[in-house]
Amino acid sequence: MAGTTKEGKGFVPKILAFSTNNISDPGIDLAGSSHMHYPPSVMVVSMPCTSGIKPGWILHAVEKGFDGIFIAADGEECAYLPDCSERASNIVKNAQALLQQNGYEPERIKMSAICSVCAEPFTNQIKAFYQIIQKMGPARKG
């Protein structure tokens, strides 16, 4: 099962990715449809905007058995707000420390902008994460 054997090869991190409708989606969407591959037991939920989302999504997510949270923030060019990116940066740092306060590294957060079109900067970026996360080990209270 994912995400619950001890460190190493046969850990198989479980990571929960946030991506928004407009921006993110069609990117990670393109990444499918043209059979770019990355881990299996990569989750992703599609919200409006990144901003939408809240610190205490993502410490719940850890507590209920997530190993990492990617964020395929809007960047620049969200459709909802000017100030999304600014925003999404807050967030981010809320939830790092929301996860450090209830004994989680903060590094099992990772943000990062990907386009319409940024198939394969997805994949390359959610493959380097799925590594740091499978070093890490399973999230469990430190």
Given for the second form:
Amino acid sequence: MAGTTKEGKGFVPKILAFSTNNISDPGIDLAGSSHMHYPPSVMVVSMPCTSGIKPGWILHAVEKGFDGIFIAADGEECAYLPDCSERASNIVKNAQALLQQNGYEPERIKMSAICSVCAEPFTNQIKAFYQIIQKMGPARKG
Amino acid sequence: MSDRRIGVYICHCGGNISDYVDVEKVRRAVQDEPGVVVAKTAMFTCSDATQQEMVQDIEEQQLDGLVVASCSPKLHLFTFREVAKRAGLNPYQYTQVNVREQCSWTHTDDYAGATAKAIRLVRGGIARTRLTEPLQPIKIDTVPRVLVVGAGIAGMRAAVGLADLGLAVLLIEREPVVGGRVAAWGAMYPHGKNGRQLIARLNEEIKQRENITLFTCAELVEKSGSIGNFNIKIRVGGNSGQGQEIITARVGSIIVATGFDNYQPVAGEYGYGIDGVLTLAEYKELLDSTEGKLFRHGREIKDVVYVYCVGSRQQSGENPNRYCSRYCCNAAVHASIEAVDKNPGLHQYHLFRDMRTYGKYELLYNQAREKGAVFLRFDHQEPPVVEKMADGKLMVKVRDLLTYSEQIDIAADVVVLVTGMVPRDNGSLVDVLKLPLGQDKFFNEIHPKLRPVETVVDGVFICGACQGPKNSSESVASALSAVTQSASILKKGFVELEPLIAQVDPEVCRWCGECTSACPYGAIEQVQYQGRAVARVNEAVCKGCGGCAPLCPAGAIDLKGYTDEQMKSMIDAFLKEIV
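Given the form predicted alone, corresponding form predicted in complex with its partner chain:
Following is the full complex, with the preceding chain placed first.
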């Protein structure tokens, strides 16, 4: 990525955002249609439901070069699972434990419910998370 | 390396993508990715010509994978699945990469960053496609019955349309009577028909059709199931007290036609609250209920001032209505023609910001001017001021942009605030249906041009003024569009659902029952495999949420299309160095 350096001010964190096809994806699409800006090193991958994210993927992403993982969760709106929020928070807990076991800070994962029209909340959240990760520095030291 | 043969097509989208992303650079960066045999850019990948080219490439190059990098899959997923099908390629071996909504449009401020991101996203799509396998959609039988929510002109017309196509209809209305707003109206443009009579005739039509069941004082309170087969609960008889009853039914699709509310000005807004200052709706009521001349407090009305865009196109305030309400210019001009026909010699002044009597309503505007109406244009930053005078008349002061900002004072008997449509408070319905609202708080369609009555909830359609300001004929047109959409699903008798469901690897499964208890649909059952118990997914019942996959302690469950291998190779591809 242009201008990427390992440490310091020029550090451009890479963030992987997990989104869902029917709930948060339309919200993130709407941010784009409204030309709201967030850093281009944020990449979104879509799933049917937040509850399907495997903690192992998160560890893999951090090990391979992502510095932060953002989960744009279905929250209460999930059409599949009434207890989606609870399941998702368990996944986050397990993934945080997995990161910690492997020497990464658990704060590199953030989850927030993003609805199908949550363009502005998504943009604000992802920018705030980006700054937090920027302060933390790259996930892989040395 | 890969033995796959993948075609990659990167869209300019006219300039929507290529103005912010170097699409040629993206093409070069992905053309040598493992498995890629065709890599092209196109001005519009969705155009007939490019679709044809894709079909030709797939056939001639014997492609077994397709990647289209263009807009959101919400728009064209099905377009390109059809392209794949036409070319004999399994549609589940195609991947849509969103480089517009989630790339070019979000990073209009960063050409290099957006280009790099697009390269990463397309590589991710290619990596995912390399690991696709041909899948067959799951067929579900549909129920040939439709629930229509709201019996205004749109809902009533939809019910008749559905019934005539041989579908049963459950029509529910929250109020005790049908007809909605139109039932209160008199003469309407352009057909000159009377709203009350129009609704009465539609009501007759409904009564004549045996396959329409109408419930008034009824609300939808519960919905479960999915497209083609929803289970619904309707509460009849109001929300409290005696005579309340819950009716359950199965329907194949749902059409929402709950209409609009009139904008209600706050006290003091353009003099609202002063006697003689009326909203458009109040003025229409006066017109429609008056035979002969218009009077107010015993005095003949001689001067009327119309102030346009009240409650629309607001720039400030708490939750401003930023949108143009669209129908009000026509409605106000039409009302003014009706008024002058009742009171010949009536002086009428239209104070507007922008006049939009679109389409053939332009004729109305000319007609109003021919009948003596005067049109004055004001600057929204210097809006007209309405005051009450000592003699009981009203005084409107306005600076007219058409005469070089001359200050004009107009004495009036009535000031009409041309108020627009606002969304209804549909809170409980939104909770039940999980329908998304747009920025303006009306129900949101998937795409205003490409999929104008479909919502992100499969099988739930919207029409009429609940999705945005519309006049009655536009409402009816969208109602008929929702009818067509519903019928195209339900007349076929089945829907095809995504085969992207969970799968258990019996070699890895050690049967612990975790997945079975995690599935609220009961889709995972115990079966015997080589003499031992393992879990198996029932394809017809699995919803494809993937909720079971992370819970398997053995890691034996994958969601098709989102397998461990696919996700990890996508992540790797996202991160690959860009030279």
